[in-house]
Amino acid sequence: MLKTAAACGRFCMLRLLNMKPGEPTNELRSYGRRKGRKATPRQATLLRDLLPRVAVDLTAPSGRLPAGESGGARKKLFLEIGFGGGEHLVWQAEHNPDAMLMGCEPFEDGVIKVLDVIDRARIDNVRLHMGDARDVLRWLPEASIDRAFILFPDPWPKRKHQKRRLLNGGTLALLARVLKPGAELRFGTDIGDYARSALEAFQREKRFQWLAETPADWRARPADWPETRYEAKAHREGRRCYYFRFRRA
């Protein structure tokens, strides 16, 4: 029985779900194009020279996690899947110097933006994977990630394409394996249907606890969750944004 107004707010959001058994087991590509404009000479140099130095080496043993320039391991390991223009990834790296930030992004233009900041600001606690994040999730050792972010992923709004959405039962199972007990997973979207389908997947994955007591917990962005360019665009176009936080049990 719901006893508090806080619980009522959470219950109302859960009532939006249309629970269906099962989850697609075939893993489809969850992103669109890989390249945009042709790289400038400087950008081509960053891709050729800098990216190999900061790339996650998936050929290395999975227990050999990325280290800083000095070779020392960071106290924490954060993972952002689909970092887009990199604003959030860089902010987290700058505000968490004791953490190593691993960012996955298949779109070359986004990777170039982060490489440019790494080069100009001499940031040494960011490592990148220009490809499918699920390859990294399978490579990582169990219980190795302290915090993970999936912020405003490709919504695939057409019904026939929704099976390509990244946040589904399969991806959550991979994340549950690599997140430490007590670690936090953050998910943001400006698409109400995606919010519902994601919560549906989380309800089936019992290793995650939704950290929401009132509607404000999923309507307001936390102070340490900086705005991305995609979120700003959603606000300009009048779309409501949803901010979900989950704890690995």
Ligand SMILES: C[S@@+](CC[C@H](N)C(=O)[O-])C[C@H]1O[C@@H](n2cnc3c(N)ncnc32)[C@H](O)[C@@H]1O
Contents of the next structure:
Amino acid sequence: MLKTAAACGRFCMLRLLNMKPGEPTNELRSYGRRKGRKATPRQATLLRDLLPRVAVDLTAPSGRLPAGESGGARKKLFLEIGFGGGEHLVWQAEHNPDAMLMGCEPFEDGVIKVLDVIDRARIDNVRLHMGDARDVLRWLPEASIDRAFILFPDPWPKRKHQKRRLLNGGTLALLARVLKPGAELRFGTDIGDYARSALEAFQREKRFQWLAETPADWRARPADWPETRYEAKAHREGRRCYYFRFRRA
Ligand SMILES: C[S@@+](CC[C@H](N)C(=O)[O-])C[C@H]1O[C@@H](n2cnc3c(N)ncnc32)[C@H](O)[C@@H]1O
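Mind pulling up the form predicted together with the ligand next to the form predicted alone we just looked at?
Then the entire complex follows, led off by the chain already shown.
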């Protein structure tokens, strides 16, 4: 019985890895709302005119990476999954002019915030996908990403919802395929139980090596990891945050 379950688990994982972007999967939805307030006229213009210019085109062949598009040829490609209001994404774009930042976020209000900054500050090294990051992970070529960030993904604290948590074995397998050997994956959370289940998933996925040497390494945020909006809220509400860095073997 157990053997059958394990075989089925492996089969499901292989199937999920080989699906095409946009193809319906049985993956559970890992995010909450897609829309908040009604867009103002300026925001509607940003969505109509700017988003198509900076959107990752998942209908293009997967080898056509944003790094080669009008933002100029960048040496590195960074990926942020679930950027929320985009503060960290924009900070990384501004501090890494040699990198193209790809951000994935299904929540329209967050995408609008980033479009607004891109437009006002004339940032040309950000590309966006307004949708599920797992579609981008399936579209990206193997070993194409230099650094990935999953910062404070939705905590789904209720026991019956925990299966919706984004950081699980399936997502790690998708990430392991697209990260370059030696690339870094950063994960932050303010939920102890999420930290624990994520570490277990990393332990099972042998292609990642945890970079922590002492507890200080996961208790403190590195200097080039600015505080996110969600993390600031967690701190205000007295929750401890955990900062994990892994290297793709
Ligand atoms: C709790 S918020 C944190 C936002 C931001 N990283 C921060 O720390 O302020 C988690 C975000 O992840 C997004 N998200 C959840 N599942 C996602 C997925 N499959 N692909 C992309 N983004 C996702 C949600 O829409 C939400 O904005």
